[in-house]
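One chain comes next, on its own, written as structure tokens: the form predicted on its own.
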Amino acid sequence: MSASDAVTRKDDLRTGTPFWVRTPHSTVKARPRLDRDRFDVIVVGAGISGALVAEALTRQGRSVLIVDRRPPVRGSTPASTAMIQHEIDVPLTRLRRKIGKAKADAVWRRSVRAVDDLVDLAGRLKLDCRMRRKPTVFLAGDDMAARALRREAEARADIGIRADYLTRSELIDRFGMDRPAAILSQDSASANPAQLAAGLLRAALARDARLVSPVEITDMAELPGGIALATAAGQVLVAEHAVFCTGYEYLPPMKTASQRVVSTWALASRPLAGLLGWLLDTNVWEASDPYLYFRADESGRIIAGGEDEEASDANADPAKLARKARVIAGKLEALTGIRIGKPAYVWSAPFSVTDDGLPVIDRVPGYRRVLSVMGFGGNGITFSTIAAEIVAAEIAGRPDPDAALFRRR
């Protein structure tokens, strides 16, 4: 492999400027070289899935290395809305049939731990990132009616999931959007995703890991003992282990079939004055294809995107971006009354989905001490402290007992 080349994909990440990156702390200060070449971890990426890692292991007391070929915080992950999911994207019921019973539910609880557990890691480490618990509002839409509503959300209580079935008159009452029907749930929450992942990759920072970038890894080779990455500047780093968080630039031997990578788009309004009460405390998203999600931050600034195509390149196109940041506006000027005017911000950004709506958490093909993380759909905030969880646990050598659910598939 050439020095030019790089060992995963390479994409554009997003177009236009997201909202986050205009936010203070939403980025941390990398060193420019290293100091040393040896660690116990080296984390490829650092992202939102990176940060979580590398959180993880300095925590168990592990030396870290963090590389990226961009700025910290500068790729992917400020283009997530943060709407922080215990849902996944494929529903409940659908899940069971794809995968079976046990594992379904077995990855939806799973989902609702990790929000917990990632809004109870942001307090402990008293992270400023507007961290906020809130409730989901999940609309019927032309993807699932009222009747597969209804039992979605008997099947979510079934297992303990808090899941309220909502009429269409309650509905109206209590959110004032007028749709057959609606699931209330309880276990989401919200974020500055920038502020978020800078926070997290600073706490690491504070257990004496290292943050170096830009760097490119371009091939990989394992020892008796260890991982060997090479660096296009001609450096060899040596670790006992190594970890790939690039999300959508994934190591090219993860690629499974049922993988694909689609586009999305996304718009924040400046702050709007007499915003109602729930729409601050609460996510909103719709069972339709293409579908529209939103909320609002502290500030009265309306956070929404959706409009999903199956197209890998089709976000780099900034007509469309204008174009469809006017759809995602008037769909929600449709649904809440809310006129939002133009937006402050609009961008668009490619994204990975994959057949059952799961990411891969798993060792690379070929290679026993490099693993690889993957997040996918709507959920990548909330695989990622999944992820974290499981590769911790994992190099720990005690394996979490859920990871075989997330394996390369």
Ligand SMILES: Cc1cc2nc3c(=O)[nH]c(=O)nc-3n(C[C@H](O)[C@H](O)[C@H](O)COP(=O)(O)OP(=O)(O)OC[C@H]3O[C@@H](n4cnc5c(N)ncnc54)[C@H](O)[C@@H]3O)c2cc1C
The other form holds:
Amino acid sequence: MSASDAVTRKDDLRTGTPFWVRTPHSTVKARPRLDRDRFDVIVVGAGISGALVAEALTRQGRSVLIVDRRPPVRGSTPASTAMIQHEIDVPLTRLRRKIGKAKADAVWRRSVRAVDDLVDLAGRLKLDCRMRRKPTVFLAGDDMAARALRREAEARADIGIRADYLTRSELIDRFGMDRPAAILSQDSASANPAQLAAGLLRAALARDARLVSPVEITDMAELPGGIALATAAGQVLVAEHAVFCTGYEYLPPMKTASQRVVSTWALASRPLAGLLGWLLDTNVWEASDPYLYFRADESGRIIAGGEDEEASDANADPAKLARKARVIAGKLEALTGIRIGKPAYVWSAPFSVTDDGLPVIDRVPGYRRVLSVMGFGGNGITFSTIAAEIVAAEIAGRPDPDAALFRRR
Ligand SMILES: Cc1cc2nc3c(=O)[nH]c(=O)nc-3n(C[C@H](O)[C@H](O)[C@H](O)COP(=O)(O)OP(=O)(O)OC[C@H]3O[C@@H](n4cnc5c(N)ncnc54)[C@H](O)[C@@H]3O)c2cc1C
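Given the form predicted on its own above, what does the protein look like in the form predicted in complex with this ligand?
After this comes the whole thing, all chains and molecules, with the earlier chain placed first.
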């Protein structure tokens, strides 16, 4: 094993300042060094995926070491706009065409359940993370017109997912937005993603977990009774299992042709007085490419994003960040009439997507004891919740019945 280069990809995960890093309790104090070198499970990555996995594993009574080369919760997680959606980027009707009806229906149902599970978990652990159940309005756009949205709403309703088709006049009456149609769905939520991840890490630490940072994993080797991970500092850590929750800095052997890294932009306004009541309680996104999405927090701050570009490094350009923020604010005003003025926070980031909109949750090729969680796509947090459930079941030796839906493909 070598202790030089990182075993995962490296990226500049954020440009600008996401609002959440300025909120209290958005990170956790980590230990600078280890007092022990053997654990049941080592979780690599202290973002929302690692936090959920560590919480699930310590709930099962396992000893867990969480390591990160950055401070905890300072990767992609604080860049998230944290609309916790059950709606997958690839609509149900299209996913059925891609992977077949039975699998697509199972994936969409599991996504609804995951949002429910995450909201319940945050409630049970009493996490102070502004978790709030919300409906979502999905607007017709250049990618899906009214007729396709009607079919989509019917397909969801047919499998028991709450989704109402809204005509143009219903949309204007209820939400004041003028589009040919929309789907109003229940079963989504929003939260402060950094406080959510930090709260989950704290819950794991209150059980049998350790969190050490900065620790960079540079290599790994399977032993007869475990897995050994080498750190950049030359230490060797041993566990029965390792779970890489390294977000867009994934392990190269997990890469497939269906994944790519794109660029995305986001902003948060100042708290706006007199914000329309419905907006405080609703997530909004649209079937357009590039798309706009937005929601508010409890202080009346609008958090909006979109304008994705295929280039993986476009997010690093500060001049583009200022331009994209103006475009997002302009689109928001054109749709809602709300003028946010100069945004209080603007940021950009790389963002990983897959052709079918699904995450990859699987064993790493060539390793029996190493799992990898890649919660790609616009509802990465929902996928991280599914991943924590699948990983915890796998390690407990009771595989999750839905695990095959999310394997590397
Ligand atoms: C602008 C933006 C908006 C988004 N909006 C939404 C949204 O509205 N809803 C939603 O559900 N999702 C959204 N997402 C997606 C969501 O934020 C991500 O899916 C999620 O944050 C990924 O979390 P993670 O824990 O997997 O990765 P991260 O938070 O990046 O954590 C991974 C950690 O692994 C560490 N690491 C990597 N390699 C190593 C190594 N070799 N050794 C040690 N540590 C290592 C990194 O330092 C990092 O801290 C958005 C993403 C972006 C960028």
